[in-house]
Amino acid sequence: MLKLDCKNTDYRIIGEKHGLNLDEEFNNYSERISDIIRSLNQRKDKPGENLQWMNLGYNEETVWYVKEFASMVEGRFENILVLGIGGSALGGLAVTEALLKPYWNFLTDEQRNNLPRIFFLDNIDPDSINGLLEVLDLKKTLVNVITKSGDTAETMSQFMVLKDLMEKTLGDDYRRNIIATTDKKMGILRQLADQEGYKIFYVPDDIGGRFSVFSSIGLVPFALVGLDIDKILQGIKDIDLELKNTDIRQNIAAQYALVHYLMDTQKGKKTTVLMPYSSRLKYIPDWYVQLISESLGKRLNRNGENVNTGLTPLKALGATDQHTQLQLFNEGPNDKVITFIRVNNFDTNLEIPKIFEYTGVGYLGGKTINDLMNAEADSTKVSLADNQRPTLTLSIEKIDEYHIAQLLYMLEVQTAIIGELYNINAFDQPGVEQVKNYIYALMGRAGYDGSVNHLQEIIGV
């Protein structure tokens, strides 16, 4: 199971000033943190809660339509392409990256075991859009398109790039190079799929797009690319029932939750950075930075009291971040709580061959660079510690679909639970849906007029 160990954000490891009295703490916040793990659990069911994610790991009914439809088309299509934004995009990434095969797409077609390559286009840059277009193949793609509200510009505008560029290559047989994914009942891609008859995943009512990563948006990604996604929904189960116990001292997320809610409130540390000491999980603190940001970034709690809170995530990788962002992590304010991710099991080992021994560096000789990699993370937590710098290690026994499942449900968890101790809705995004909204009169959209006159006093459009 996945494992917290705290012990470097205590006093009696980085002093008074900047350490917390844990054990203090957890019996000072026993009772708070019991009603709130209750509070969830009992309201998940609940229509407008938003917390239909917890959930998404019982969800067996999802999971045998995506392996059914993955079944059908396996060795159909050479390439798939997802086309979405934020949380439609972030964990698809995150996930596909630690567990595919490092380099995936530049593998041959036999060491992939005849299975698709995976592209995300996540932004709308034009230039990396038709640098794509110009190296993939559109008669052997197939685009999955994902948008819950069904028209979210960048990727309905990039949709609109696409089936136009497939309908002119494909003719009458480019609606079977697409699938949608989107809400049940309602807006402009839900239509349009139903129109020109697009195979259709549907995206459960009340779970918001950073929260959404095991629910269609994820799996079907993940199921075209061979991953195992009962394996998947079993690492999350298993981990629930641990999520579950309202006693703090067993449960990681309320633990993880509460130290940096106190960390921010006591002693004025407001970011927090997310460090895997793994390039596999390169794209997790990625993932993180919105679950977090979209989150807790709030101005209201709620009482309707201006609050304007949140905390400030950063990423970081080890050990390449040791030579970019650890100066500052040491010796610039001591204002953030820093999280290592550890991998107790790489899948291989490297070993550092006895040459170059009448040097400076023979002493690598004979190591593996599995034994520097931790050692270099060791030495990065001593340092911190060092500076009184808090710090948290997460480890995971090994990097597979079991255990990134685990540990991106715990990620989400525990943010509901600093949710909760913050007083805020963790679960809206009003600052978001505002530039959305000037999104859409900047582009022309109908009913969007009133915008318009403020965009011109600001930015002379």
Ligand code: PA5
Contents of the next structure:
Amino acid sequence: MLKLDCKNTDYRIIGEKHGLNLDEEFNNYSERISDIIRSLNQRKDKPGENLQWMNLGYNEETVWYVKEFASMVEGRFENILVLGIGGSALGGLAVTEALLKPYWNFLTDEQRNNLPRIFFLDNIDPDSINGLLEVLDLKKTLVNVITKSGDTAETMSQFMVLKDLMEKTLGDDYRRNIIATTDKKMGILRQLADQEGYKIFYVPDDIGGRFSVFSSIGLVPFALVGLDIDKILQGIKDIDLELKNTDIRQNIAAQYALVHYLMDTQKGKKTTVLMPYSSRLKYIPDWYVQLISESLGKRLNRNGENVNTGLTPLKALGATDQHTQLQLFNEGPNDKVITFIRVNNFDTNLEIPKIFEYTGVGYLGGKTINDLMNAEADSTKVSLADNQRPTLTLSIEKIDEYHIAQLLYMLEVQTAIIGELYNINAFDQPGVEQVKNYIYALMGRAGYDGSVNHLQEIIGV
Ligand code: PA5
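The form predicted together with 5-phosphoarabinonic acid (PA5) is what I want next, because the block you gave corresponds to the form predicted on its own; please supply it.
Below is the whole assembly, all chains and molecules, this chain first.
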């Protein structure tokens, strides 16, 4: 099971100025935390609370449909192309990068067990879209267009380019190469998919994009590339039981949330760094950046008061970023809480050969790259403690479906708890919607012209 070590945020390790009295704070906040956990679990089925993501670990029906579809199309496609942005892409990207064999798209068919490659187009750079289209054989590509709202300009414009090209390349059969993942009732993609006859997967109500990785948004691409989505669900179910525990001393999501909340409100540390020591986990910080930014960056609290809350998430990768950002983390402003993710067991044990014995690198021979990675993480942790910098360590047993699901789900739950501590709505994103509406206005969408004058005034045209 996922483990959290908060010790290096305590005043006994990093001093009173920057450290917390964890024992005392866990006592002070025990009731508040119990109330929050109880309340989240009581509200989770209530429409409008946007807490349906807490039920995704139990969504056996979706898993069944997704698996059925994956087995129907097995062997038909060489590539899966996911079109989506933000919450409709980041979870998929983070999980497939973690769980598929490294360099998956470069492996031969045999090495991939004849499972498809997977590509995510999560931006609208014309050169990279065009570049990818030159690489993919569209006849052998299944396009999964994912937009919960069904309207997002970036995703729908990519889709329009793809659909046009596919129709030209594949003739009438092109529909068999498209699946849509979107809302059940609203949105343009929903209507188009119905009219065109694409296979559709629905995203349940009351789930924001950044909490949607375990809905059909993530599960469909995962199953298509052969990931075990039953194990994903099992991982969530098992950790969910632990995260329902109302005792903060037994609940790592509550501890993670409280430490960050207190480090912000008592110690002025508003930056949260997520630093996995594993290249396979390198996109998890990207996903975390969205989760934290959109959930906690809010102007108003639940009483309608102006609070401008938020933590600034920063992504880092161990050991690489020891040679880029660590100088700043160690000696720059002491305004960050750094969370390491440690993997207890890598799939590979890679020995460093005993060569160059009589040189300055001879000491490395006979050790393993695994030992070195652990020594790197330990050294960083100690040097940060020496400099009174708070760090947390999350340890996962190994990188597989079960444990990765637990890691992401725990980070979602802690985000919900910290939102409650700030007394904000962690599940809306008015700042994102505002820009979406401005894009619609600038691109001439009917009904959105009200802001055109304002836009022109500020842009200066
Ligand atoms: O978290 C969110 O809701 C957003 O960031 C969305 O994920 C993002 O804007 C994409 O939206 P959609 O899935 O509706 O295309």
